[in-house]
Structures are given as C-alpha cells and as structure tokens.
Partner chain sequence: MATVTIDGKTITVEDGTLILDAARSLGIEIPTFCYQAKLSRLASCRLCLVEIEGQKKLQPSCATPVLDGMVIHTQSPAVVTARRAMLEFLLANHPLDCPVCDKGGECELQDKVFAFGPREGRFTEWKRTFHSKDYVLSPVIIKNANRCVQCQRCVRICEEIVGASALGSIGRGVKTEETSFMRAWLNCDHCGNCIEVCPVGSLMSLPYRYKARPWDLKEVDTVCPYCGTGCTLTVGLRDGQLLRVRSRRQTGVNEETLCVKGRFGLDFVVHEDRIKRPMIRKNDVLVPVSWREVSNYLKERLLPLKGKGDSVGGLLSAQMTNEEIYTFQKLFREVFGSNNIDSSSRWPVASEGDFYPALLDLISTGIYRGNLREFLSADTLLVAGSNLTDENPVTEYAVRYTLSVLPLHLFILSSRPSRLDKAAKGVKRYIPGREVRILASVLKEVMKAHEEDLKRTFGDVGEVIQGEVIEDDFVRALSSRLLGSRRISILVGTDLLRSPLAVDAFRVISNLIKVLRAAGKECGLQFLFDRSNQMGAIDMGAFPRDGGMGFGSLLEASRDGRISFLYVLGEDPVLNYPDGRLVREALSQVGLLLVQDAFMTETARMAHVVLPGATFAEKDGTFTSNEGRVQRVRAFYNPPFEARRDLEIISHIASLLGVDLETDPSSIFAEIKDLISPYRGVDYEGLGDNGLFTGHEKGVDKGLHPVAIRDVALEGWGFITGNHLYHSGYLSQRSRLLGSLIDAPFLEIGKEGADSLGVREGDSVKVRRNGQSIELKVRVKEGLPEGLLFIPENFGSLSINNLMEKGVYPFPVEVRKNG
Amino acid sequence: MYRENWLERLEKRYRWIGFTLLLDLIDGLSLTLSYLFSKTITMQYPDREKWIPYPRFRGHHFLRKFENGDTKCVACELCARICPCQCIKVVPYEDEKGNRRPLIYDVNTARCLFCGLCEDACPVEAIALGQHYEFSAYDSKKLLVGKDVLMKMPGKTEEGGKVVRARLVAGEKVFAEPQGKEGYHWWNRIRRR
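Return the structure of the sequence above as one chain only, in the form predicted on its own.
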C-alpha cells in the first residue's frame, strides 16, 4: 500500500491558501518585473550590429574552386539526385581537356530546405552551404541562382557566433569590418535567475 509522506499531506491540506492569496501569480509577476528592470539583450540588427554565423551554419550555397579559378564540380549530378526538394539542376559537358564540368548549375533557393544533403553527397566537396544569410527578393525568379553567382558567394567562417558592431562584407574573402570595440557572444548576455 502506498503511503504519502507528511509533506505531500501538508500540501494537500493547505493548498487553498496558495489559491486564495494568488501566490503563483505573484511569483510569476515578480519574475516578469525582474526582467523588466534588467539590461536588455536585443541585438540592433541590421543597423548597428550583425551576427557572424557559426562554421556549422547552413546558409547560401557556394561552389568551391581550384587556385586557378575553375570549379571543383565534376557534374556527377549526385547533389541533384539526392536533393529532397529537387531544387538543383546540373547539365554536364566535357571541356577541351576531356574533363567533365557543369555547363549549367542552378540552385533554386526559394525551394531549398538548406538540409545539407547536397553537401554530403558531393564526392569532390565542390558544393557547400556557406555563411551568407542575408538574401531575399520580391520576385521568386531572382532566387534562382546560377553557377557564376555560386562561384562568387562567400564560404564558411573559421569562427563565429559573435555579434559585432560591423558590416558583413562578402567578397573574395569573407570578413567583418569592425566599427568599434570587439564583438560579444550573444549567449553570455542572457540573464539567468
């Protein structure tokens, strides 16, 4: 037979006091008021601060290339076949050296799930999901990205997760131009009880 301990019996007997005095409501309101008068952690995006993503972040696609500027892609079409939303289109051709290269390499970022399966399936690690997250358009046809744009997209960052007072510059090399002091990690600003 199950025996209740004395604390549970005491709680059941005097539970009406908590209901009458609204102790749970007062406890919740005190927590809300403590957050009201604490320092805010709101990021001033995009006017003053920008977030630099972690290296594992999956943003806009980019094509890796060799030192001479040629794409690493061998147009094997594995990325297009494994894509669950069918947003990648690859048309192969052979160049004058007999190497197989993509004639057309289109990614429809409006349909993409950013799951990373194309990145995992590529045998030569030619396609990857980078750090660029600020892309939008009013027309969905502008979200169809070709090979030339994919070659110019920024790659992954070495370290990330910081909020910096900067403007993210996406060129040949990805970097952030600081306009003031060094950035902070957003997680350290969260107030805990």
Contents of the next structure:
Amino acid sequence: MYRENWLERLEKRYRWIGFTLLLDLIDGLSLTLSYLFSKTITMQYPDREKWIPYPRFRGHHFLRKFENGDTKCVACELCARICPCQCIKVVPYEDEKGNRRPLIYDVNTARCLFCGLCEDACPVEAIALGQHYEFSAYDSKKLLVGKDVLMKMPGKTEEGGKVVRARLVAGEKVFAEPQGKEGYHWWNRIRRR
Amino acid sequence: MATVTIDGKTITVEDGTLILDAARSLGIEIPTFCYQAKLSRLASCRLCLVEIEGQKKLQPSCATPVLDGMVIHTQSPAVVTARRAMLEFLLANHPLDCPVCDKGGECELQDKVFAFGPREGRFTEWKRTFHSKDYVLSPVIIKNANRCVQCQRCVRICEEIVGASALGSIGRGVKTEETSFMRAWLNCDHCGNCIEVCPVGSLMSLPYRYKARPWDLKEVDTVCPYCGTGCTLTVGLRDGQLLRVRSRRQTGVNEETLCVKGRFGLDFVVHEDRIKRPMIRKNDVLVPVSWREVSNYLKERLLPLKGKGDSVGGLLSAQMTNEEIYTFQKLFREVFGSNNIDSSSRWPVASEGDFYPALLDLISTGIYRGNLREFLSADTLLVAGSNLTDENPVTEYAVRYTLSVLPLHLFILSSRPSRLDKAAKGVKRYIPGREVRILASVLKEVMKAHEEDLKRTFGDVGEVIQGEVIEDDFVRALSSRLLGSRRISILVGTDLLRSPLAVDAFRVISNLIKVLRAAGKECGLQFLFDRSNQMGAIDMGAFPRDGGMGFGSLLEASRDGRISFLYVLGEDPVLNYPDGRLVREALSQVGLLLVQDAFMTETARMAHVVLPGATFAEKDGTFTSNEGRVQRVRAFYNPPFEARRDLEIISHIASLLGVDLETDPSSIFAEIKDLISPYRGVDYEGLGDNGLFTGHEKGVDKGLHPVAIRDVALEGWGFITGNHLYHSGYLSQRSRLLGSLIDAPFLEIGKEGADSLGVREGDSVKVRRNGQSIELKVRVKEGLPEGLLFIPENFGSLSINNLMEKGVYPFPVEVRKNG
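Right, the form predicted on its own is done; let's see the coordinates for the form predicted in complex with the partner chain.
Everything in the complex follows now, all chains and molecules, and the chain you saw is the first one.
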C-alpha cells in the first residue's frame, strides 16, 4: 500500500490556498503570454515552409523501379487482394522481355485508407507508400492514378521529420516546393516548463 | 468385401479398393500429388503415405489396395512427419516464384504446403534449374520445367487418355524433366489436358498467360457448343472478358478432359464479325435499319404467308438450345402451318423422305440414353462411320480409358484412319458406298447363328438381306465376337449419315440390334453427332414430318420458285451444304430469305433480311448431348450492339403474326417436359452439374426390315469430307486461337495414292470437278483407302461445296499434281 510522505500530505492539506489565489491559471496564462513575445512558431505552410514527414509516413503510393527503368512490380495482385477498401486494380501482361509486369496498375486514392497493407503484402517491394501528401484535387476522378503516375511519384527519402524552407507553386498542381534540405523540427520550438 | 478401420472409423468396401478411395469415402482427406483418378498409378510423390498397423514402413495409399482387417492411421505422428518431409523435399527444388506463376492461388503445392507443410525450409543450396526463361511448346502451351514436381500426370494423361503420347520424361531422378521430344514444338492435339492436370505452374496455357489471378475470375458453368459429346466446361471471365476455359473434376461426360475446340476455341464469341443491327436489302445492298423498321417490313411480308405451309420453310442450326429449337418448330407448325423444317444442312441424301423415318426408327429401337461411360462398359464396341479422334475427341478419350481398364473389344468401321485403330481388335477401311454390304454381311453371319431365336421372336423373317455378302477377316472377327459377347455397344458416326445409302445402313444396324436382342444380348447405340444439340433437335421435332420437305427438297423447290419464305437460323448452308451450285441458285430464287445469325455468314450476305442473333455465350437454355443428357447452357455475355437472344427474336416474329410464344427458357422447358416423352423425367431446375438423362421411349417392335444391298461404285478418285480436329463449322473458323493452330485447308491422301500420283507431303495438288477446281496442300495419311481423299469441310475460304453434288458420296474428282 502506497503511503504519502509528509510533503505530499502538506501539499494536499494546503492546496486550497493555491486554488483561491488562481495560481494554476496565472501559471498557464503566463506561458501563453510569453508566446506573444516569442518568434513565430506556426509552420508557414505552404508559403514559406513545409513539413517533410518521417520515412515511415504513409502518404501517396509509388512504384519502385529497376535501374533500367522497368517497374519492379510483377503484377501478382497480392496488393489488390489484401486491400481492405479494394482500391487497387492490377492487370498483368507479358512485356517484350518476357517478364510479368502490370499492364494496368490503378490506385483509387480517394478510396484508399493508407493502411499500408499493400506494402506489406508486396513480395518484390514494388509498391510502397511514400512521403508525398499534397495530392488533393477538385475532381475525384483525378484521384484515380495509374501506373505511369505511380512510377513517377517521389519515393521515400531517408531524411524526414523536419520543417524545411519552401515555396508555394500554384500552377496546375498546387504544392509547396522544398528549398534546400536544412530544416528544424517544430517540436523544438515548443516552450515548456 | 473388406472391412477396414481408418482413423478409428470402420468401413466395408469392395476388394481391391485403394486405401485412398476408402478414406475419401469416409470423408478423411489424404493429400496427393501424383494421384489422378483415371490414370495409372505411379505412387511417386509419397505424399499420401499412411501407417498400416503391422507394417514397419509407411505405405502409399494411392497404390495400396485394402485388405480385410487392416487398421490404418492417416494422422499419426509418423505420417504427419513424413508428409511434412516430402513437402520439404518438393520445395527444395521448387522455385518460389509464386507471385509470377500463373498457377498461384490455385496451385496444389501451395495449398498442400499451407495445409500440411513445414513453415520453413532448411535447404540452403542452389535450386535445380533447367532453363532461365519459359519456353513455348505449342501455340497454346508454355512450359516452365523448373516448377515441375515430377508427378508425371501430364505424361500419363497425354498417353493414356488423349493417346497423343507427345510428352515424355528426359533425365533421371531430381533432374527429370517432363517435356516434349528434345523440348521441341509439340506435334499433338493441343488439347491442353496436360495444363489442366498439372498441379503446379509447370505447364501453362499461353493464351491465359499473365492475364489474371484465379480469384479475379468469375466462373460460369456451361456446355461446350461444338460437338455432340456435350462436355461441361467452366469459363473464367475477368471484367466481363472471357479469359480461359477449364473443365471440372469428375463432372459431366468429360471428367476433367476437354478437346482443343472446347478449351481454346471459345474465343469466337468475341470475334468482331458480329451482325450489329438488323439489315434489309435495299437496291441490292444490305442496309442497317432499326428493329422497328425491320418489324414493320417483316409484318408486311409475312402476314400474307400465315397458314401457307407449303411455300415456307425453315432451317435451323443444331447448335441452338432445345428451347429455341422447340419454339422455332412451334412457329412453323402452329403459325405457318408448315412441316418444312430441317436441322442440318450437311446430310443430303438421295431419298430424303425415308431418311428421318429410318433415323427415328433407329433411335427408338436402339438408342441408349445414359452415361457414356456405362454405355462403353460392354464386351464389344463397334464404331461405325466416324474418325472419332477428329470428330468427337472427348468420346475418344472415354473409349481409350475404357479400353485400358476393361476387357472391351473394339471394332472400327471407318473410311478415315484414327488414333484408336491401334487399340482396335478389328479395323475395316471402306470407301463410302460399301458400308451397307459390310454391315449386312455381319448381320447375316449373326442371323445365321441365331436362327432359332429369331424364329421365336419374329416368326418367319424371310430373306432380310437381299444381295451378295462379303466374307473377310473383319466380318468374321466381328460377327464371331458379337456372338460371344453379352453386352454390345455401337457408336454411329456422321459418315454414315452423309451417305446416300444412309437409310439402308440405319435399317441394317436397327436389324442387327433387334437380332442381337432377340438372342438375349444387351445391345444399344449412341450417335456421334458433330453438333452440340443434334440429339435435342431430333427430339424437339426439328425435322420434316408428315410429308414436309427437308432442306434438300426445300432447295429444289426454291430453285423452281415455289418457296416464298425461307427462315435460316444460325446455319450457313452456302458454306456447308454439300452442293454449292444448288444452294446458291436456290437461295437466290427464294421470295424472302430471312437469316438470323450472330455472325455475317455467306448465307447472310445473300439474305433479304438479316437479324442479329446471339451466340451460345449470350443465352440460357439446355443442350441434349449424344448420350441423351440434358445440360444447362448459361449466359456469360450480353448480346452486343442491337443483337437479341434468338428466343426473343423468334417469339417477336410470332407476335408480328399475332401469336404469343414464351420467351422464358424454364417455362418452355416445362412445356417440352409435358409434350415430349423422353423429357418427362427431366426438370429444368433440377439440372445440376451433371445434367439429367432423358428417358428411353419404348420403340414399337416392327420386326426386321428387309434390306437390299446396294453399292455406290467409285471410279478413279473421290473425296469425302468431315470435321477436322480444329475446325467444325463457321464458329471454329471465327476462333483466333484455332485459326493459329491450322492455317490452311489440306487434302489427305493415302500412302499408295500419294505414290501413284507422285506427290509428297506438302506438295500442292489441283482437285477438279465439273469445271471447278481448287488447289490444296497434300498431307499423306497412312491408312486412307486407295482412291479416297479427305478434305475438311469447314474452311470458308475454300468453298469446297462447289465440288460437291447432292446425293453423291464420295464426290468423284480429278486430282493432278500442280506444276
């Protein structure tokens, strides 16, 4: 059985003094007040900064390639089979080199719940979920992406988990383009007591 | 009988039953690899090992028969360990390329390892590899020997069931490779049964290669639309596209086998040559019109013909369903009041009026409506007038299997050599026109031996056979064998139906059956029709009855301008009818030629009105096979463009004439069931995987028919025709895969004939008759009688029927070497 020591007993006994004088509130508000005079800590996304997620992040899918540019995918359809929301469609074919490759590899990112099971199921480590997350669209049809798009998607970078300087690109696609690799972790700017 | 205990359960089985079968009948599952029902026992995979009390070593249950009092364990620790070890051995050399392998998902090795196997391998050395890339064995078969588990099922099925012996084993031990001779291009039937039995992805279908996974496929069970054997098959579709055809284990007449047409020839359903919308001939050109316009036009033209039975006629394909055939004949008999219906354009006979009565008499006398396998378990089998290998391959597989397990004596009476000849006890080659004399000679011998029985049954029969009989080895062997048998089966092929002497041949066979039955023997016959529902067409009454005209007479009447309406449903007589000149002349004289077909055939090009019908893939209904087995045809496509199901079109035409006909197959079948006696016991809803057999109708025993033996003499060269293994009509002509197996028509000639003409295999010859000539490549076929040539009938490009003439068979021609 846990027994309180004398200090704890004392604190408990005179806690009403702190309550009456609103000490906790003053304590909290003073931290809040101190942010008024600090440097901006809000991430300036998408205009000047961008958060690069960790490598373990599950963002937009991509297909890995061999050095000669062929996709690693052998169109075994295990990803389509395991997908809980049935958002992947694979149709295999025999390419001119005699290899089994996907003729169609469609991912419906609108339906995808980014669970990453496809990545787990893939026997050749072809499909994976990367760090790209800026692919919202006005038309849900544009969220159905094919093999060509998936092969051009950025893969995983080892660096991640930082905020980098970025520039907003608002063309056909709207996204924040990282400027340089140096960055900081937003957590480091959080003030704590 | 033997009583055995398996895993504590006791069962009494026949002597000689395999432990495996006894266990399976108890519901105990023993894993197997090399075991395949119907094939010889190999017992090489050792996966089915069981422990028998009192025996030190484990025994393979697939090759060990039960003994009385045996106590067998299938789940003991020793068995489980051995099983696991065997699977580990198999996996030691099996490449783990399951993601790439087409078999992945339905692979027996995968399933077995999941169920029984070790979850880890200890083997760390290099795996055995024969080659780095899959190699193609035929236009439809591709091989990866690395995946082979040496179960030899492909080798055994190829040799024991198909009879092609195209596959064999090279090497020894773990380096055994089951493949073709020198790994070269297979010279075989391309039936793909090796693919079907391969438990792993060693032999694969090339057309299906890398197309889908088994779980993607939506499978529909249906019946093969080609020959009359009536194989059940399962089509696999992905996203509505036909990808592959497979057979089902122990189902239907085919029992996991299929021929090349059934397995690879169904791609005609996606051929682009479909009739897309109704067409009417305007200014001598077929113009696409709407259904409304064609309906108005037909109504205007057909209403005056209602009830004018003599001036209308119908020809339908025996590849239509029973329901369509029934509705079609109902349209003619009830609406037009006409009996001018025929279901085949390929049996022109001189005396058409006698043909169907004689055929019906033969059917009611002798037909065995029952399982082919039971029919074949006889003492003697006579195959008359058919090259079984080419015409009905799956029936041939059944015969070959029966020969391997039962003491069946096979006799073949055929013009064309077939692969079964080697297994036959007696083979007789004849030039068509002599078959009646041969059969009558056999009948005479049999009658001579059973004079007493005949007198008792038929009274004084008099002189049944008039004319001179022959005596040779075949006649003597067959008749003495018939006398010594208790159970006799006869398979009647289409060659007998084509001959102008068909009626005589039917009578002789009918007499033979009656005589043998009078002698106390069991005797029956089945036909070897080459159209999927020929049996059904005859049952449904799609033939001229009560003075109606058959197609041959219809053509002659049309040539004289007496036919004002001819309705051709799904048939292409311009290509098929064995008198090209007559059919073209006649069809151009018809007042209104209505062609309803799925494809733009030669006949459709001559039509006044063309209606877009459906293929078998787009309709529901039933087929009746040669065995009299009624099986369900199920739709797996929708009719494309403005095509409609044939049943809907027929009843639409009836409704234009003010008569309502059913369009629902099940209610039509109920009507058939009420009206047609053999179908009384058949229930549309009850047609399961195996279908149901129609019943026997009791024939009226009219005694023996006197037959006067006639011969048709052939001087010089004459050719006969028939189906080729890869082609049996305009449907197979529209299959891209079958087309890739055979590129051009050919001429078969016997060895002696080739020598006398001075031609060799591959030479080009000119075949000439009545000023028409065609050029063909020669194939030397040993065993074809001298003076006889064979040209397959179904090559559209050839128009071979220009060399044919109604009422003649074989067709006399001049042959000359080209150049």
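Please read all numbers here as calculations on a predicted model, not as lab measurements. Positions refer to the first chain, counted from 1. The term rigid core refers to the maximal set of C-alpha atoms that superpose within 1.5 Å between the two forms.
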property	result
Per-residue rigid-part match between these two forms, Glu77 to Ile17	no
Rotational displacement of the smaller rigid part between these two forms, which moves against the larger, in degrees	11
